[in-house]
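Starting off, we have a lone chain in the form predicted alone, written out as structure tokens.
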Amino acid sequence: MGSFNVVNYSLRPSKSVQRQIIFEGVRLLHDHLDLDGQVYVGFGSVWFTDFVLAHKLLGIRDMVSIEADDVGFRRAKFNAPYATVRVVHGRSTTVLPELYKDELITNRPWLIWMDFDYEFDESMKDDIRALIENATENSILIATFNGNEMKYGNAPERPERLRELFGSVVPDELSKKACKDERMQQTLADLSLDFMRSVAAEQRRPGGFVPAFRAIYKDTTPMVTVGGILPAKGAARVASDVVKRESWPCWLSKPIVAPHLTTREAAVLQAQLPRAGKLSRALVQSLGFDLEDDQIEAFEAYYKHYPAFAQVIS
């Protein structure tokens, strides 16, 4: 049963939040890097937000969205949003493969956001190798998958299942604790990208992998979303130094945990913001509701990412 069964992608806080903040970081480097005829590849699903926001913010045209599930594939041929996006069927694994060779792609940029919702494992890791062989120079790879600490084993099993998954740039002191509770995500994050950068060197592609994406996010399962640029010879100072400024948003040391709000919750916070000083939870009761003092915390960092949800009734 496709994942779209049983989550509405489309409503999910955090995910929302997460997704915004990647696509600015995306279009930034539309200002810096040559990503023009940039192609957007992933897992549209049924909802294809993030296809709607490839289209709207970045201005991409051309689209490829994946889709094993059979039922899901007939939704989302249905529910695809442009007349630009193609629906192709099948598992990344298999489809990745033809697309390399698809002479209206093959030689644009690609934005590849391989979305996935269960656990780093081996396909996922053949997928990541293929596509960073295989990715025209000036290409943005970012990965998304499951952080949950049981989806890799029991406790001590764990550092020699992440020793599979990203081989040597694993530590050989890589310690239990490392692979527990929100520590497991950092992990994760940071292994993921380490893979990245090694397989970037071993096909020695000529800019390199430089790593530009690293977030975690939850609404109910803990998220982790890594990636990076594969650019060109030329354009790898560019992308590094663009990464590295201090106004980079897409490196968070945090994981964004979006509180579930009401819609007028949200737009009497918003109203306050942005301010001098901090939002109290003085200040919330005041208003005439009341909050959790991380949940305010939370909604004061993200609130010009927060989503915007109303039921309609015609």
Contents of the next structure:
Amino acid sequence: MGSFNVVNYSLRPSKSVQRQIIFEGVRLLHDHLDLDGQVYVGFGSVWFTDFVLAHKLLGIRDMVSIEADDVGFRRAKFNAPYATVRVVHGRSTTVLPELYKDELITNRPWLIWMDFDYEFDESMKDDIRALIENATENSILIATFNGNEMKYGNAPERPERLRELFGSVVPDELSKKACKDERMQQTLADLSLDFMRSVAAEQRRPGGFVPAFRAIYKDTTPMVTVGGILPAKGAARVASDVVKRESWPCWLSKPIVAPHLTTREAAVLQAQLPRAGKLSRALVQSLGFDLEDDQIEAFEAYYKHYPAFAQVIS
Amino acid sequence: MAAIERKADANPTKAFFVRIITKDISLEDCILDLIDNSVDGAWRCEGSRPIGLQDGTDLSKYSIMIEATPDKFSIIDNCGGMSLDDAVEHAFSFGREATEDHDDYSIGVYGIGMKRAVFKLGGNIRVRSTYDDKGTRSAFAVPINVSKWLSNDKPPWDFDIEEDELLPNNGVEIVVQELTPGAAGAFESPAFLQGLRRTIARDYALHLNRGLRISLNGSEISGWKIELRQSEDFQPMRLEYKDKADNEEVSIEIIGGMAAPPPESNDPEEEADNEKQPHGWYVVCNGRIVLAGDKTAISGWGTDDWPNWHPQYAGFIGIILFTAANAAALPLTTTKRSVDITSDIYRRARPKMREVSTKWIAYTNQRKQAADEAKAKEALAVPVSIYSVAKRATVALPALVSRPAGERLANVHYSVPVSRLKKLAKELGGINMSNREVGLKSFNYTYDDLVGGE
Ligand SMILES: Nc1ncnc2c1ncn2[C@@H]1O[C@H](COP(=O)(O)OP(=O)(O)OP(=O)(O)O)[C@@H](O)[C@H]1O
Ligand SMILES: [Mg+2]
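Starting from the form predicted alone, produce the coordinates for the form predicted in complex with its partner chain.
Up next: the whole complex, starting with the chain shown before.
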């Protein structure tokens, strides 16, 4: 919500890579779970990038975009990419309870992506809790939030702040160290997933909550994406088998930091891949330009998901 | 009157033990029951002495390891185990016989804890024990298939005992599979497991502080440090006396005083936090904390001219320890999660508890009129462990000089979105700043800006 005023997505290659990976995971789930009639619920902003992917890649028809901003709402309606996209005006906390009762989409599995750009806060927590309590079986819940440590207070204050946010799942022995630098995003990911699991267990959702998504990515600020499946009772096994596979793409131990490349650089590098050995700096130089080693390595890791210009403006 | 030939059947049914009595206890308390048994085992190995505060017994060679996952629960200890005779004669019977006497300072008393716990946990149970049988190590196992066992109510009731391999150490291992939905669901929840961890850290604080090791899913739990603040003005009370329940001697020890300065405000948000705080009364029976941070009528609040708990009173901690050779004399409930308030020894202890509580209440009232002086004095008080609090019949609290009434005050009250409050708190100096403080600071900030300094 609101990110259309901040940056154009084309400048956020890591976000884009992350989004591709998550959708690839959801597509895999489509092969194993009964996701017929899936509905997409998200914050399409004015770009609707995720909505386009949901429709093209997953074939989802009915989609709802939540938009709180007044001007943003009108722009979103203007920009909605498909006839089946409905834009609803309001904050998620007020809109979601209406959607649980919306006849068109209740009793259908949801794919809901709460793609926030600010930090995890009290209302996000309420939304997530309510979603887990209300979502139809076989729904998939994904949340993205800002993982920048400074958003959670100064270093000594952070453990207490996290305790306030995540409640009883926070270990008593959570250290200041666990809330610093890159550890902070890992801690946020773990705690938010624990929180989701606990909510599902507390209210005895028959299929529980199967953690499935855990990705940290960084363009300018580190972001955390977490989520999972709320399977039907009989589908819990299948769901957890799929996400436990070696090949499951959405449980990332390392942050995604995709290099900022020009379209031309990306195209030239991509033409070298896949290859037997690793892309070397010497090779890049021989292609007529230059990059840092870690940029080369990151491109090689994510080239399949690296945004092509055409995709961004679609 | 002539007796009729026929009798009214009063035999129990197995289902009563498996399905009914398990309803009145929480899963968490069941796990504590199993820990209690291990602790009793360790204490027996140590020669069963009274468990007072002074006693310096070192329990660091004993460990209790608990694994709780959605598929399986297990607890294994190295606390000496139960003997085959124990198993044959009483360990698996429901309730202790009236004639059994116990004078081992245990916490086990009713003869139901283990059975109730395993039935609450699941349907496939295996209890293994390895023990010292007059110098040689021996082992046995008692497997229980609950649904099979339930299928026939005819007496005699018994469980098979099998030969078994030795455990690595003398002790008991209990493994439960085919967990009940309640247990499986709870063990799935990180919040439940964190809560359990916290409860263990608190309720076995006295044992953990003596070195006992308890781990849950591979990570060790460290006991709560219970501390009271002490200075020239602040002196906790510490009183000891003896009482008798049914001719059994019970030693009682009461400690109480300031654990932390009282709160600054009575903001509802902060009140909610307050509920979770460790303040209030603690009741300890043979070393086990059975009631923690109590703020209810059980420890006297709101009874006998004693006011209801109010967040203003936060900061107070009182501990009362009952110690008896025969646990039957202790004011315990069967779930060991509360106090039997009808117990005579407990009723007789209450006035002594009230005395220190009311002194604290008076202090917090007085304090409102002389907050600055109080804060300065409180800041000087340093935490000391309850083990080293000196004997003292009553609590000492500072006498405060109340401030003369000054200018009339205005109260300001308003609501804003939490997210905005947090952002402002961060800018004003700390994300965890209380709402009240944020309000005050922003008032002063605006005041300085628009009105200017005085
Ligand atoms: N871990 C253990 N180590 C040694 N003995 C044990 C252990 N667990 C159980 N026992 C034996 O089993 C008996 C029965 O335990 P159970 O918890 O059912 O009753 P209890 O402890 O006697 O009384 P309560 O109902 O108050 O707990 C104990 O008295 C003890 O002899
Ligand atoms: Mg017991």
